[in-house]
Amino acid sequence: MIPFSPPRIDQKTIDSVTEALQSGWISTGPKTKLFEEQLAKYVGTDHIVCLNSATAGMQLILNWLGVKEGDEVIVPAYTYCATANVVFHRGATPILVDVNPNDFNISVEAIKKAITHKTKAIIAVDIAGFPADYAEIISLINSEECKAKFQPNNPIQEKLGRIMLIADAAHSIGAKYKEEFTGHQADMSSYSFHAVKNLTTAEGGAVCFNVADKFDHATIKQQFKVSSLHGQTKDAFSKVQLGAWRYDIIEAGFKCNMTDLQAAIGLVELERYEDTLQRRKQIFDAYTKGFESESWAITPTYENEDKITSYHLYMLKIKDVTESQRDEIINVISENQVAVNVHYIPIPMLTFYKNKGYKMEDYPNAYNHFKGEITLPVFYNLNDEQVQIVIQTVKNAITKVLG
């Protein structure tokens, strides 16, 4: 059987775990700030905040934002449920918008149309580790109009004085917008590092800082850690030196830490992490090599003039085909022991969102995508005999199926 994306574990990231173990701190310590310095240096930015979850991150973007009941974030109609739950969380209102008709992110001018006085934030998402339109976003929110209508209620919002623009950069570690790795566009990003991303940490996230023009990023970093642990002004590793047990609770945090277990991995996974990218492009490239030819074949776009991918999701549509016939036709690759996904089943086709009143019908383009989209294989240790495997058995179930 050809597996999805399990995660590389080999002798390299068993040692380094073990050293973590033995070293008698697993919790968060010197690992987790060595793995912080070292994203930062790769990422090429002044500070890191490591969390368990990228959705911890994005909950503590908008919880330092002051996000409150009455305000609104604008989302994407086609993501995963994470980047809509997190605004519920601090009882605001998602406002799902469309995507492009061309490629799976954000729709700028969905999001303009979508914008009121009580829109707080946008939450773009680098769908597949392809980024998103960063620079049509950032202009969109700097413009008059816009900047006209938003209505701060704290004194953060008043400093930032826009919208507040949110990568939910999950997927997009190591991706250039511009040239620039992600984390430079947004002001502030959200990565994970959960055990089916390019980097993992088995469950894991970062958020990375890019308001240096309104705030002083140490000491957001310090909030955020603050934040982290129950508001806690200690964290364990600090609390259990000689004479140092002694904290305080600032504030009603949450509880959203990495260990150094988890960095343990991490460590590893960024050491090799261009050799990962090389290794997944060439994936990518095998991919799309071997489906140009079919008619019925929608190959992903992961590099244009601007944007170069991560190289996580290989997102392959196929053309004229029906949910249900799309789903026949995994059935079909599942039988002949390849494992493919589906990325993602739209929010407002979900239970609690469409109990909330979101209708699929207002997303045309978010459908589209997903009616005839499925997710390849595409993991380190994937080798060219099994990709090819791949390739034949997709080509093979889609001719069973649609003849």
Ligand SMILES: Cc1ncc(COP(=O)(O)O)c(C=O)c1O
Contents of the next structure:
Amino acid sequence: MIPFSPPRIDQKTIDSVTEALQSGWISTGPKTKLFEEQLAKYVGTDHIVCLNSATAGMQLILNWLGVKEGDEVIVPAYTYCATANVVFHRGATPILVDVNPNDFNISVEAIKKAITHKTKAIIAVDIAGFPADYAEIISLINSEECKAKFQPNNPIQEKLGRIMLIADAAHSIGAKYKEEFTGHQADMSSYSFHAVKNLTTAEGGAVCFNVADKFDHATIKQQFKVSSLHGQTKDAFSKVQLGAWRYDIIEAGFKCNMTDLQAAIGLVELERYEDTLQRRKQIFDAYTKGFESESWAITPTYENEDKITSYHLYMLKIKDVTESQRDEIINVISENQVAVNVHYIPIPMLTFYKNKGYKMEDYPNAYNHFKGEITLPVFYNLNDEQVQIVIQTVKNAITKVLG
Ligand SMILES: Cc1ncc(COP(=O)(O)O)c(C=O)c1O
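For comparison with the form predicted on its own, produce the structure of the form predicted together with this ligand.
Below is the whole assembly, all chains and molecules, this chain first.
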């Protein structure tokens, strides 16, 4: 069987985690601090805060911005539920908008139409690792028209002076937009290090800040650290030092800190991340070469003059098929021992969102992408022979189902 995306775990990873276990400190401590420093160095930024997920990162960002009931946050209809769920956690309303017809990213035209005086933030998603259209979104939120609509209702929103741009960068660590890594475009970006991601810590995530023109990143980092640990003024590592027991709670914070066991995995992953990306690129290129001459295939765009993907998901599309034909194709591929996936079931198709009144027919591009989409296996140890097996298995399944 060819699996979908097992993590790259080897003796180096095991040794690193073992060292953390044997150090006597397994929660947030020196390894998390080191991982934060190394990540910031890799991304080319000053401060990064590590957490237990990208979801937690987005929750802390919306918490920092003070998003609350009555506010609206614009989110693409084509994403994982986390991007929209975090808006509900604040009691606010996710305003779902359609994506581009030719790639899976949020449509700037659709954002423009959805902005109201209640809009506090936009969450753009770097789907599959391919960065969103940041220059166009930034120019929109800085336009006089948008700024005039913006109604701040706390000191942070006043200081920001416009709609906040948040990147759901769950897929895109290592991707580039206009020659800079993702993390440098939106006001704040949230990366995921979940088990299936390019760079994993089993579960994990990190927030990268990009608001230094108006705010102090070191202060924000400290605020996020406090918010990620119950609102406690002292982290657990400092609190266990001799005589350093006293602490205070300054807010009803969350509990989403990264542990040193996670960071121990992340440090190894990061050290060899360029190598990981190179292998993933080879697999992407081989898939495109294998499918591009097929009349039924729409291969994904993963590089253009502004953007280079992180090669996270290879999202192949089958032209002119129905959803049930696509499902049948997946059944045949699975019977032939290749694990594939679908990214994503658009948010309006999910029960919770359907019950809230979102309707799939309002997002035709999202549905069009979804009905013919199949995501192929990509992982570091997938060898060239297996890549060819995947290509042939997909082709055979298409012939069997579509004739
Ligand atoms: C687009 C997107 N956003 C957010 C998340 C959430 O990431 P995490 O599991 O780290 O919270 C995921 C996870 O798969 C995702 O695919």
